[in-house]
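Form predicted on its own, single chain, as C-alpha cells, below.
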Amino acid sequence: MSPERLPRAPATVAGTPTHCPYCALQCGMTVGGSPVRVEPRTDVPANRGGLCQKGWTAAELLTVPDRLTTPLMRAHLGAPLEPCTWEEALERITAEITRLQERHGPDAVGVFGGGGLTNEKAYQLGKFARIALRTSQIDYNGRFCMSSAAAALNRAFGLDRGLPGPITDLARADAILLAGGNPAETMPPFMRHLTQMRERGGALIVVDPRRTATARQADLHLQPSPGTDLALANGLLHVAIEEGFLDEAFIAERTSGFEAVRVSVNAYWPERVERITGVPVPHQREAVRLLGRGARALILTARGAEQHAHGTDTVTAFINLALALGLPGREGGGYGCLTGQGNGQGGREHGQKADQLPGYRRIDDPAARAHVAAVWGVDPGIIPGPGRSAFELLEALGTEHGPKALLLFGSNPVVSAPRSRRIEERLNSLEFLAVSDFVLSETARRADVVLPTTQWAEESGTLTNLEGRVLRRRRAVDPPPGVRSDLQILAELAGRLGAPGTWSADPAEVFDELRAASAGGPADYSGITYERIDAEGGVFWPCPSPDHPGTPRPFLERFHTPDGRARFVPVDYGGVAERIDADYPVYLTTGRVLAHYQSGAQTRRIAPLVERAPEPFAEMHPDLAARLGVREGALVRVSSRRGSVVVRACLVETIRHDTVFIPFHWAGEGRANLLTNPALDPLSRMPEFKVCAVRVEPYERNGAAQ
C-alpha cells in the first residue's frame, strides 16, 4: 500500500470543492456524498490528485462519537461539566471577563488561538482581544511553529514567505536543500514535487539526526547531532567560499552585510565542523557543490532546524547560504521554510500574535495603529501594545502579575506546548477557562465553559498556504444543531461586553474587514475577494489592487527591505541550551508520524489512523538499547530535568546512536512535552522543543524489569 494513501472508494464523489483539515499543503479535495465522503481534487497544484492517510479520513472527524453539540459548564471548582445553554455559557464568560478585569485591569484576561483557524477567525479574534476585551495578553501556537523561519525571514529579506514562489517550482530545480523536514511523513503529497525535480537529475539533500522516510529518499543525507544545524551551514558557506560557488554579482548588486559573514565563518573549516555536528567532511563538501552546480537550487527549512532556542540564528545561516549562492535571485530559487500548521502562514499575518495588527503590521507602529483603528472604528490609543509570547503567556497564567482567565481557540497545549506538566498547573491556577473546540480535548476538560464550535467542512472562510497562496475553504455540509461558528461567538461576546464597532459573523463580511485592515501592510490582501479566489484557483499576497495580479514570487526583482537589498547578518552556534551529561547522557528530539497531526485531538479520534499509530514510542539505535539492556517493544523510562514518560522502544538503525526520538502526538504519561525544553529564542520566542538531554532506562514495575 502507498504510504501516501489509504484505500480509495471506488465512486467518484459530487460534492463541494475545498480544501483539506490538516497541514499547510492544504490539498484540494471534494467533499459530499452520503455518507459523507472525500476525493482529491486534480486542480490544486499542491497535491494534483494526491491525499495523505490523514486527508483520506478527514470526513470521520465530522461524526466522530465525542464530537461536542452542546455547551458544557462547571458550576463551581471541583464540579463536573455538565451541559448548559448557549444564554447560559455565554452569560457566565461575560459576567467572568467583567468581574475579574474590574478587579484586576484588561490584561487580566487573556485570549490564546491556533495556526489552524481560517484566516477570518485569526482577524476576529485578534480584533475581539484588543478591542472587545483590550488585552495585550493574546498569542496563538502559531508560535511553536515557524516563529524563528519568520523573525529570520523578516531580519533577512523585509517579508516572512513560507515558500519563495510556487509550489511547482520544486519539481524545476536542480537540487534541494532541506533541513529538519520530514514531508514524506508530515505532508506525503508535497514528496511527488520532489520527486518529479530527482526524475528530472535534480539531487535531493536531507539534512536530519534520523534517517527518515524523506532522508532515505534523498541523494545525499546529513545525519548532524541535533541542535547543531547552525554549524552545519556556517560550514557549508565556509566550503562556498573556498571553492569559488559565491555569486559575486548578486552579492554585490542585491545583498549588503556580506563582509562580516564571511569573517565571521572563517572559524566554521570542515574539520571543525566534522567534530562539531558529526557530518563528515566529504558529505560537507558534496552538498555544496551539489547546491554550487545547479542553475537553480533551493535550501528549505522545518521545525528540525527552527525549533531550538537560537533558532532565528539558524534559520539565518541557512539563509546567508542560499544568498551567498544567489540562490534568491533566480527563478525556483531561493530560501524558503515548510510551514505546519494548516494556516500556518495566515494565522500570524492578521493578529493573533502578540507584536502584531493585521496585514502583518506591527502593534507598536503608530502608522499602524493609525490605519487599523481607523477599520475598526475606534480611537488608536485603545489598542494595547504588545504582549507576551505564546509560552510566556501560557507560563505567566493564574500568577500575580498574569492572566486570571483565558479564552481559547483551536489549541491543546496540554499537549502541545513545553514542560507541559507544568502547562497544566498553570491552567488548573486560572480562575477560569473557556474553550471553544469540537471535542473535548485535554485542554478543554480542565476548562469552566466549552463552547461546541464548527469543524473545517461545516464553515467556509479563507486560508493561506505554505506558497502563500490565498485559497478559500467552502462550507459543505450543515453542522450538529446546536453548534456555532467562533465567528458567531465571538460576534456575540463582542456585544454582550458592548464592544465598539461592527461585529460580523457571516465570514465573507469579516474578510472583506480584513482586506481593507490589511491593505498597505507587509501581507497585503486588499486585492483579493473570494471571487478572485473561486476565479483563479488562488492569489498569491501581497495583492494590494483588484487589478494586481497577485505576487507569486516576491524576491525576484527586489526585497522588501527599505534599501531592495537582502541582509546578511553574522550568527554565531553556541551550543544547545541543554546538553548531555552524566545524569542526562542521551538527546531527546520530538516529531511527527504519518497517521497523526500535532496534538493528535483530531487524528486520535480516528480508528484507521490510530491502528496504524496506536501509541506513542522511543526510537533508539540497537547499539544504544543494547548498553541500556532493552529489548525491542520492552517499555522505557525516558526523563529529563523536568519530567518523565514511559513508551515502549522501537529499535531501528536510522538514528545516531545518542539520539532517541519520541513523536508528540499523545496525551496522559506518554506525553513527549513532557520532556521538552521550555528555552526560548530571543528573537522568536520558540521553545526549545528539538532537543534537551534525556535518561533512558528499561521501566520497571513493582521491582521487575517490564
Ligand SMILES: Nc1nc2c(c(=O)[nH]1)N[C@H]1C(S)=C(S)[C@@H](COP(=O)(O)OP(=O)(O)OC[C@H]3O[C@@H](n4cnc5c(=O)[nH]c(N)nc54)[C@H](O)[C@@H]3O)O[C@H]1N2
Given for the second form:
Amino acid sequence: MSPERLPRAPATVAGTPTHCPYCALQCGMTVGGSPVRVEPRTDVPANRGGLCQKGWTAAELLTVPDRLTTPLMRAHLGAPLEPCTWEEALERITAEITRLQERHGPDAVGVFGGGGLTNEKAYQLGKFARIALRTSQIDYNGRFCMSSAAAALNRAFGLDRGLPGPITDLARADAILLAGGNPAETMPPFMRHLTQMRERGGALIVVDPRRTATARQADLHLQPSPGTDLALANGLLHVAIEEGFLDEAFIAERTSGFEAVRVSVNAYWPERVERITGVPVPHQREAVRLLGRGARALILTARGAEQHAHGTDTVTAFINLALALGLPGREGGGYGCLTGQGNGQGGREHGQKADQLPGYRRIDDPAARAHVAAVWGVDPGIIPGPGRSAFELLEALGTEHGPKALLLFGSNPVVSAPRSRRIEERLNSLEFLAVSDFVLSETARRADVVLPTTQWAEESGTLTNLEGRVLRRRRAVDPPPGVRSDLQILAELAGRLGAPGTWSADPAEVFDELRAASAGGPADYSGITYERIDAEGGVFWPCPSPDHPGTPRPFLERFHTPDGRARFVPVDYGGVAERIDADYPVYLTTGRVLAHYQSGAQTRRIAPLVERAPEPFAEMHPDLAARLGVREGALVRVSSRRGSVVVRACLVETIRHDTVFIPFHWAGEGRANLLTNPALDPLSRMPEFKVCAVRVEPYERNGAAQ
Ligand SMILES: Nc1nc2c(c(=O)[nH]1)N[C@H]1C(S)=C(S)[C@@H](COP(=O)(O)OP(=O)(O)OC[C@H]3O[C@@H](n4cnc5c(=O)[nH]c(N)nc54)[C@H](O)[C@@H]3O)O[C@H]1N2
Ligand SMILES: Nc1nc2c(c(=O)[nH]1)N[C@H]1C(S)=C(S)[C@@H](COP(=O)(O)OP(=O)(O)OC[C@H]3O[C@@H](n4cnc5c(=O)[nH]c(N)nc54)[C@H](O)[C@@H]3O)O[C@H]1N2
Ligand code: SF4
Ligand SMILES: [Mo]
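Show the form predicted in complex with the named molecule, please, because up to now only the form predicted on its own has appeared in this conversation.
So here's everything in the complex, that chain up top.
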C-alpha cells in the first residue's frame, strides 16, 4: 500500500502533540483517540502535515501482539526465557554484575546504547556506566550511523552538527548535492523541501550507485561505483579550481590549510576520476557548475558516502569542496549530514560514546572530567577513561580481556552489526546478557534477562532532530501494566549497586541534570528547558543560557576551532577495503527500503509494512542477472568471504552493472550483515557497510536450479 492510499484520519485526533518513534526527521504527530491513532501535525517545519508509511502506522507499534509486558529470565544456560518478577530480574542483574566485577574488575561489564534513546536516557546510560558500573566499556549503535560525518565535522569545523541550519533553508537553496542519501525512502517528507527548492529554480544533484526514487527527482544523477565518493569529491574540487569557482575571500578570511588541499587535488583530473568512479567527465563539470553558479548551495552526505572504511576522509573531501566554494559562509548554504535515528544527533552528545562525557566533552580532558564529576557528586578520579568503539566492543565480548557481561538498551546488533555471525558468537560467549526492549528482538532472544520497557508514546523526554533542534517527546498513552521506563530501570539498578549520586526516573529532573552537565561543553543545552521547547517549537543547541536564543546556524559567523577558522584537510583516495576479484566479482552495497526501519525489530511486526516489503531481496541489473543465469524473482545465493545469504533476485535497470543492493532489515538467512565487511575507519571506527565483494549464484536446492 502506498502512503497516499492509507486511510486519512479525521481532521483532528484529539490527543497529545509529540513526534514519530522512528527517524531523525522527527515528524510531528498527534497521538490520541480510541483505538489510538496518529495524525501528522502541521506546526512542525520538518513535516508540515506529512508522514511516511512508517509514521502513519506508528500507533500499531503500541499494540503489537507480542509486546513484552513482563520481565523474562533464563534460569541457567540453555534454559528457556520464562516470565519472572521485576524483583527477580533486577536482583539477578545486580548479582551477576557484582560477581563478574569482583572476579575480573569493573570493565568486565559492558554497556551498549542506541541513537533512538532520548537525550535523558542517553545521558543516564553514560552516567550509569561510568559511576554505577565504573566501566569504560560503553558505546552505542550511532558508531554504525553518523560517526564518520561526526569525525569529519569535528576535524574541519570543531563541532559536530548535522544540518548547518533549519530545514526550511533547503527550499531557498540554489543547488543541493546529496551524496549517498535516499530520503525519498528514508525520510519521505524531507523530499518536499527539495521539491520546493526545485520549484524555485534550484538544482538537485544526487550521487548514488543506484538511480533511486530520490535520484529520479534530481536534475543530475552521478552514479559512481560504491566506495569511490572520495575520488569524486576531490575531482569536483579539481574542476572547481580549474573553472574559477573558488571563493577566495572566504578561503582567506575563514579557513586554514587550503594550499595543501589545492596541491593534493591536482592529481584528480576529470578523466582519471571518471576511470575511478565511472562518472563521465561532462557530469562532473555539470555538477560543479550547478554548485558554483548560485550564492546558496548545500552539500549533504548520508550513509552511502559515510559508511566506509574511509568514511571520515570521504566526508572531509566533500567539506573541502564546500569550503572552497565558500558555502558555509552564506546563510542557507554549507555542508551538512543527514542524521539517521530518532535521536541520532542528541544521542551522540551526552555520553554514551566510548570517549565522551555529556555536552560532547572528551572523557580524557581533565577539565571536562572535573566539571561532570562535580555535577555527579563524585571524585573525578572514579570516572574511567575511554573504552572500545562499538564494533570493537562487540568483538571483544566474552574474550579474555573483554567484557563478560553486557547490558543493552536500544539496539539489535544480531541483525545490524557487520559480520553479524561473528557478533552472534561473541554474544553467545558472554556469561551474562541483559536487554531492555519492548519487543523480543533477535538480540533480546539471546539474553539471560529481558526487561520490558516503555516506548515513545508512553513516555516523555527530549530528542534532537536532524536540524539540531531539541524537541519534546510527550506521553500520550498509558504504558501497559508491568512495564517500566529505561530511566526507572537505571535508577533501580544504580540503587541496588550502591552507586553514588542521585538517580531520578523523572525525565524532567534528568534533563535538568543533563543541562548542568552539558554547560560550557560544545553541545551546551544549559539554556534549554521543557517550557522553552514548548513555547518556541524546539530550541537549537548550543544554547548556553536561558536568555540565549539558541543557535540555528552555528557556522555562519565563525567555526568552533581554536582560531575560529575551518580547517581544510588533504585526503587521498586509497580504494575500498575489499576489491572485487575472480572469486568475488560483484560489489555488494546495503541500505534501506521505505517500509522497514533498521533491524526491523519494530516494523516487521506491523502488518501493512510487512505487506509492502515482506522479505529481503537483492537488486541487480538485468544484464548482470542474464550473465549469471538468474531470473526475476528467483532465489539467489549471495556469498562473501564472511558468509552467504539466500534472497530473491529483483531485477532493476536502475543499478550499476557491477553492484547488487540488499536491504539490511531482515533476520535469518536473508540477513545482509552476514556478508558485510567490518573493516573500520581509522578515525571514526565506522565499518564498511556500504561495499564489499560478493559472488552471486542461482540458488540450487537438492541440485536443481530454482
Ligand atoms: N525507511 C527507513 N528510513 C530510515 C531508516 C530505516 O531503516 N528505514 N533508518 C534511519 C537511519 S538510522 C539512517 S542512518 C538513515 C539513512 O538514510 P540514507 O543514508 O538515505 O539510507 P541508506 O539506504 O542506508 O543509504 C542511502 C543510499 O546510499 C547509496 N549508496 C550505497 N553505497 C554508496 C556509495 O558508495 N556512495 C554513494 N554516494 N552512495 C552509496 C545506496 O544505494 C542508498 O540509496 O535513514 C533513516 N530513515
Ligand atoms: N548492512 C548494514 N547494516 C547497518 C546499516 C546499513 O546501512 N547497512 N546501517 C547502520 C545504522 S545507520 C544504524 S543506525 C544501525 C541501527 O541498527 P540497530 O541498532 O539494531 O537499530 P534498531 O533496529 O532501531 O534497534 C533498536 C532496538 O531497540 C528497541 N528500542 C527502540 N527504542 C527503545 C528505547 O527507547 N529503549 C529501549 N530499551 N529499547 C528501544 C527496538 O525495539 C529495537 O529492538 O544499523 C546499522 N547497520
Ligand atoms: S519520515 Fe521519519 S519521522 Fe517522519 S514519519 Fe517517516 S519515519 Fe517518522
Ligand atoms: Mo543510522
